[in-house]
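This document starts with one chain, in the form predicted on its own, laid out as C-alpha cells.
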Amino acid sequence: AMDPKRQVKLNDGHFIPVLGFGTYAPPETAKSEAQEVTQFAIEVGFRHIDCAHVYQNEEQVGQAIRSKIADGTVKREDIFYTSKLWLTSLRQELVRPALEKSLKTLQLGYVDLYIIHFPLAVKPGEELYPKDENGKLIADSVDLCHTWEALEKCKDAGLTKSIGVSNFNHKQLERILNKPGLKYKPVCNQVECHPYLNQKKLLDFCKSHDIVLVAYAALGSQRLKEWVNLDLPVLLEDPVLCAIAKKHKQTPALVALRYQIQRGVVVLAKSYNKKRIKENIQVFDFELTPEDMKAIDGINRNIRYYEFLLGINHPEYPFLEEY
C-alpha cells in the first residue's frame, strides 16, 4: 500500500494525498463498474478518491469505500474523499442541502473536501444541464463569494474538512480571497493540467496564495466525443515524454503523474483499467532529473482538452483569460 508520508499539507492545515484516483466515466461505466475499479484503488493503495455529484455515481463509490473499511484494508480516516457542488446548487442556501445530498449518497458522515465544480452558476433544479432552445446553459445569477460563504458554514458544521474551488481562473480566485470577512481560503484550484497545458502562471499564482493546484486529465484526456476536441494530439504519444518514459524503463504515463508531483502539485490518476491502476501507483518508484523536467516543460502548448465549451456564454467563463 502506498506511504501515508506522500501527502502535502493544505492551508487549513489538513493533508491531501499527492496522488489520486480519479472516478469520472460514462454513464453507463461509471455506474456499473465504479465501485469494483474504486475497491481496486484502494487493495492497491491508493487513499484519496475524486469524486463529485455529476458523476452520477457516489452511491457506487461510497460503497467502495465503505466496504473497504468494513473488510479492515482502511480506516474512514485513511481515506481522502473529494466531492464537487455542481452548478445547479451554487445559491447559497442550496449548497449544504448539495452536500447534505451527497453524504447521503455516500452513506458518510463527512467529505474531506468539497470544492465547487466550475464558477459557473446554472438554473436550480434537477437538470444537470438546463439548457435554453439554442442549446445554451441557462446562468444564474450568483454571486460566488456568497456560495463561498456557504461552504465555510458546511466546514464549521464538520460536513467537510476542507473547502476548495475547481476551474477558477486567478480572476475568480482573486475574488473569493480578497473577499471581505473571508473565514478559509480555498485550499485548492482542481484543473485541467498536464504537459501539454503545464499551467504554470496559474501554478505560480496559487504557490503565492498557499493553494494547492490539483491536476485533473493528468494524462491528457479520455477522448470523449462530448467534452473533447479529438483532432488535438494526443498527449501519451508525445516524443519527448516517450523518450523519457523509455530512458526511465516507465510508462509515458508514470512520466505525466510524476512530471506533477516532482513540481508540488497534486495528481488525479483516472483509469478504470485494473491493469493500469496498478500501474499508476508505481509513480513513487522513480525520479526524473532536473533536465527531464525541464525538457518536459518545454513541450507545453496551452492544448485544453476539456474547453466545457457549453459554458462558453456565461458571463463567468472562466478559460479566456491566460490563466
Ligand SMILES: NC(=O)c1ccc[n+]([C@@H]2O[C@H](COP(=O)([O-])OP(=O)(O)OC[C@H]3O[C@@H](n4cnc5c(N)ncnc54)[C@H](OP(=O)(O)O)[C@@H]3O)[C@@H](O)[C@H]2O)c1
Given for the second form:
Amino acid sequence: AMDPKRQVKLNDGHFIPVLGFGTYAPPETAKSEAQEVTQFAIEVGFRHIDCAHVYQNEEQVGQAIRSKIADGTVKREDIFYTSKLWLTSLRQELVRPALEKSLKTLQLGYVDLYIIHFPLAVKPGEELYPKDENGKLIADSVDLCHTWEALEKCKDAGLTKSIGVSNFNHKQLERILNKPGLKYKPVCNQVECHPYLNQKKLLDFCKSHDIVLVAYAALGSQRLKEWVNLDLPVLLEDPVLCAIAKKHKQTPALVALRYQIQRGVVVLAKSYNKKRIKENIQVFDFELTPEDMKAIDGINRNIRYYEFLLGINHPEYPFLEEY
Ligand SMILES: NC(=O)c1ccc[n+]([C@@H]2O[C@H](COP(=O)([O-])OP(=O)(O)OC[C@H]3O[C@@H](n4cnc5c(N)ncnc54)[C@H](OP(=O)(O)O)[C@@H]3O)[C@@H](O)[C@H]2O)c1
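Next up, can you give the form predicted together with this ligand of this protein, since the form predicted on its own came first?
Once more the chain from above appears, this time first in line as the rest of the complex follows.
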C-alpha cells in the first residue's frame, strides 16, 4: 500500500517512491542539461531518480544530488537513486567493478537500487554497443544466475541497498527466482509500460512474487528515431486519455502517470523541461475513478516503442515471449 510519503515497500524491506524522475536524454542534452533539470526535479519534490551507466550522465546527475544535499534541500537518505549494470559487464567478475565505477562517477557512497539493464550479456570492453558486421550486438555467453549472485554480493557489501532487474520476461525472472541458493529476490523489474502496452500479465506475475513493476516510457517514450519506430501512434494524443484528462482538468500525461500508480506500478517520468517537470509532480493531486481505470485498460494494444532490435539475435532477447 502507498504510504503518506508516497512510497511502497520492496520485498527486502526498503522503500521506493512511486514516482521517479527519468534522466535519459539524447547525447546533445544528457550531459549539458542533466544537472540543472535533476536539481530542479528535487526542488519540486521528486525523490526517486532513475539513471544508468549507459546514459553517460551519472556525473552530472550525481553532482545534482550532492548539491541538493549540500544546500540542505534533502538528506542522502531522502533520495532513492537507481543505477543500472550495462550489458558489457554481466560477467560475474565485472559486476562489482562496474558498480564501483558508477559510485566513483556519482561521488556517492551507495546507490539505492542497482538493476541489470537488459538480460543480454554482450562482449566486454569499453565499447557500449559492440556490433557484428550485421550491426547486431555481439552476444557473450553468461548465465544470468551468475550475474545475479554477483549483485547479491554487492548488496551484502553495502554498495547498493536493493537489487533488481530490467527488461526481463517472466521466464527470465522465474530462472532467478528458482535459482538454487537464491539469497535475495529481485525487488523490481523495470520495463516499458503505458496504456498502449499495459503489461497486465507481467504485472500479475510480478505482484504474485512481491516484485515491483517499474514503468518506463510511461508517457509514450521520447520518440527518438534511433530507438523508436516513429510510425507508431503518439500515446499522449490518445482520445480516451485526452477525454479523461479533460474531465479531471488534468493533462493526458498526468492521467498516464496516475493510471500506473493506482494499479500498483512505480512510474518514471522523464522531462528536461521545467514546466513539465513541475506538472508531473501533480500526479498526487487527483484520482481516477474505477471507470476511468477500466477505460484506460481498454486502450491496450501491445505497442512496444522500445523494441531494442539491436539485440534481436541474442539468445536471451526478452521480447519474443508473450510476457
Ligand atoms: N530500463 C530501460 O531499459 C529503460 C528504457 C527507456 C527508459 N528508461 C528510463 O525511463 C525514463 C522515462 O522513459 P522515456 O525516457 O522513454 O520517457 P517518458 O517518461 O515516456 O517521457 C517521454 C517524453 O514525454 C515528455 N513529457 C514529460 N512530461 C510531460 C508532460 N507533463 N506533458 C507532455 N509531455 C511530457 C518529455 O519531453 P520533455 O523532456 O520535452 O518534457 C519526454 O521526452 C528514462 O528517462 C529512463 O530513466 C529505462
